[in-house]
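This document starts with one chain, in the form predicted alone, laid out as structure tokens.
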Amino acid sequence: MSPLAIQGIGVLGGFGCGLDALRRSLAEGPAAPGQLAVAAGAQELQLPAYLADPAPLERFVNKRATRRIDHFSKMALLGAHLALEDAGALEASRERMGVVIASGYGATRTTFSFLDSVLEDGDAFASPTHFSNSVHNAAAAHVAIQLKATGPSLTVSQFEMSVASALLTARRWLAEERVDSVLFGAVDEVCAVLGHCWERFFPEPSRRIEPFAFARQSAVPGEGAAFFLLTGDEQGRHGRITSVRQGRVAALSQAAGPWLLNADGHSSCSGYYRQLLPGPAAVTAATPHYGSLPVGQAFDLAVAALALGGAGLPAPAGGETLPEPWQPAGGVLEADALGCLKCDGRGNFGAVTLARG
């Protein structure tokens, strides 16, 4: 495939806002999760969750212009502006820039608020503001409007495979010269309803993700946004995406790695990583820094880009013993390429490889 050059990165999540915050988290260790209020009958429970604060968006967009924009789209807008700022492209023309956003859950807070307004007040008095922000393409529309990006705009939702799928679209647009650049982003949020489901299915909440304790359910929900300014240039400020693969679980070729696994504490997904990488491989995971969310692989892309740039890889968290014959891949990265691997609970995988330069 034609490489995708990464010119800028913007991230926010439970670790904070921006690449420096992510870099600090990787160097110093993950912060403790916050708390998400969840109704449980007459009680209110506090569920551990990695929450993101989009307040720094005011640095880029007038607060008045965002008063009707929901939390989900604010996270997307902030990630998009941070990526452009990192690339030094905030003032550049965006007439031939495309926008592709990946999301597994979509705008859950707004969607359930809209449904509440229907149930409480009927169809005739349902909230039009909630409705307009609840549709899946709302965040991409807000990003395109605020940034005056007049290329094509698309939202891709394939749950945990959304990141790889959306990257394939970005690559296609650049290969067909429909655009000069693509603002690719991934965003997901948590909400009280999601927390309720989490509490029902996983009644013993964990406060720490143990990526390689495959038999234990240790996932901690997370939210946030990760955006990348991609071009078809031969060189990228943060390296290049050299391959994107999707498919059903089978042993990968060239499986020696190193690999950044999106093992996020869900025991239903964990076994597939062993099936994909049955032989010796150098592996690690960064999920304890941002939590469990369908588009978590996008944060791994940011971590991989930082590692290829010299920041080093996080060691496997918690001192866990890796399954044999895997070896830990933490520390200074000597290889010139790094794979980011995501498996879902149904035997599908998405593999994205980044390289220096």
Given for the second form:
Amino acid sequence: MSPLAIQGIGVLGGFGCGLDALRRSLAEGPAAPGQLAVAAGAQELQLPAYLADPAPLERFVNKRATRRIDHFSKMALLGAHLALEDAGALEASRERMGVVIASGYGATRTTFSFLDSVLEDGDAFASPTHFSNSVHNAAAAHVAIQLKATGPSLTVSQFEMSVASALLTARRWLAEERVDSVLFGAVDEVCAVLGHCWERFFPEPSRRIEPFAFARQSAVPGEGAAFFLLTGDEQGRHGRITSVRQGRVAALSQAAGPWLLNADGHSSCSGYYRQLLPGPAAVTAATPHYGSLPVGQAFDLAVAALALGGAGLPAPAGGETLPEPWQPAGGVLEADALGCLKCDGRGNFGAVTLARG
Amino acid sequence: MSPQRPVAVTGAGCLCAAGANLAACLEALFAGRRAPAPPSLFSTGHPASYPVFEVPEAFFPAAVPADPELLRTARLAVAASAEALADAGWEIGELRKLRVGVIVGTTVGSAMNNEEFYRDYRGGGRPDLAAIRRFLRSNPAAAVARHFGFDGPLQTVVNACSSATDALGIAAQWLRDDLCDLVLAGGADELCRTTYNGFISLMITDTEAVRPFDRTRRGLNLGEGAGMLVLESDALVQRRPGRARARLVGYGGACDAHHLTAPHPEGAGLRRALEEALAGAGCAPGEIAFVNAHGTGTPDNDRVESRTLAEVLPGVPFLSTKGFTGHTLGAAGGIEAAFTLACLEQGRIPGSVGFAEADPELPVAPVRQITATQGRLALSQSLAFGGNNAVIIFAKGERA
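Next up, can you give the form predicted in complex with the partner chain of this protein, since the form predicted alone came first?
And the full complex, kicking off with our chain again.
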């Protein structure tokens, strides 16, 4: 495939804001999750969750300009600006830059805020602001408007496969020279309603993801944004994406690895990782640093890029025994490439390989 | 941008308020029939009635019955896909041996907005999680692939009203990239209270039947439906020569980067998308036989489209088919692509129902009557919330 060179990365999540915050988290160990207030009948529970704070967006965009922009789009805007800043491209022309955003569930808080306006005030008083911001591509629109990015724009919602699916198209845009660069981002948010559903589906909340305790449900919900400035150059400041595959589990032939699995504590997905990698493989996971979210694979890409850049790969969380015949990956990465693998609970996979240089 | 390799379209399917399948839709279009009516799928508390274009239950094929575990959007997508695959002459068992991708554009089909569930939740209850399970089973691209047993890549495009046009352009790109042997692509969307209330809140919905490009236009009518096309790789086409109904020869997309809900007043993004599509097709504006415009009937959209078409495609006849279907949002580009392909085959386009009186503010107006067209290329364009603009160009195929 034609390469996707990674020139800049911008991330925010439960670990904090920016690549340095992610590096620190990987070096020092994941922070404790925050708390999300969740209604459970007449009671209120505090559900452990990795929450992201988009307040640093003020560094890039006037606060007044964002007063009608919701949390979801603010996370996207901050991730986008951080990626451009990291690439040294904040002042560059964006006439030929495409925007591609992947999201599992979109702006759920605003979707429910719109329903609040209908249920509280009646159909005739529905909120136009909430409605227009609840549309899935609102975040991409805000990014394009703020950055004056007039290339093509795409938002993909393929649940847990959103990242790999959207990358397939980003790659093609560069290969066909529709654009000179793609600002590729992934965003998901948690909200009280999602928390309520989470508590109902998984009534014993976990405070710590144990990625390889496959029989145990240990997922902790997370939110955040991970953005990448991609070009078709031969070299990228953070390496290159050399392959992207997406499909049914049975369709993947095992590559050498090592592998960074987006095993995020959902026991329903674990069997698919075993099916995809039945033989010996060096594996690890970084999900305890940002939690479980549909677009979690984008954070894995950031971790993989850091590891290939010399930052080291996090070892599997302490005390976990890997399923046979897997071996733990971790520490300084000797291989020149690293696979990032995501499985959902329905037998789909997304596999993205990154390489140095 | 250099010319792109054409991609064969071997099958098309659609259902919407105009008809249960593509042939029935075309018959209604050329007969000038339409039937907007107050919504029957849900009730509302608005003092005025806003007509919609619903798909009657009788329009769904018997092989795609209502499924309580699936959203209506997914059902619409499956029904249109089944027609498209049959039109392409494929046995499903044969397709399961191939790399088949699915790309579906939608808006409602990806939104977690079940009002009944949320009302119960707000009331402090523990609502039945069936609504959430249904949502999680109903991602349109995944639902279509699951129904037919395909195992290739999936993409649900949520680019608002340009979603399906983008889905078709992306499908051609995936085939040129050899990601798939065949891609089933288009769009699907259902009518629901949330979008109904949302569009009314934006004050761009008409209480009368929609009148695209007309001087008296006051907004859109919502609709629902699905339009899906089968696109195939060159290698597959060579195995079954003579199957192409059309070829997708051009695709362009650009963002206005101007406003969340209003188009750029000078049509900056649309112009760029048109130029990109024409360059990709390697053709001159004068070679386009006709344009299926977005033509929603909102004052802003129609003004921008008319001005841009007058400048970029002067003299090219155009029409809006939303007078027959309503605005089907994420499905619109798929349904209109199927109409465009079929009209290109027939060498004629229907009159733009709802258009009666030219607007002096608009430099060009759509055709009023059935119009014979000349040429082998036709263009379909979509504008969307977020400033998205998408354009695709078809060339006649061997089956035409």
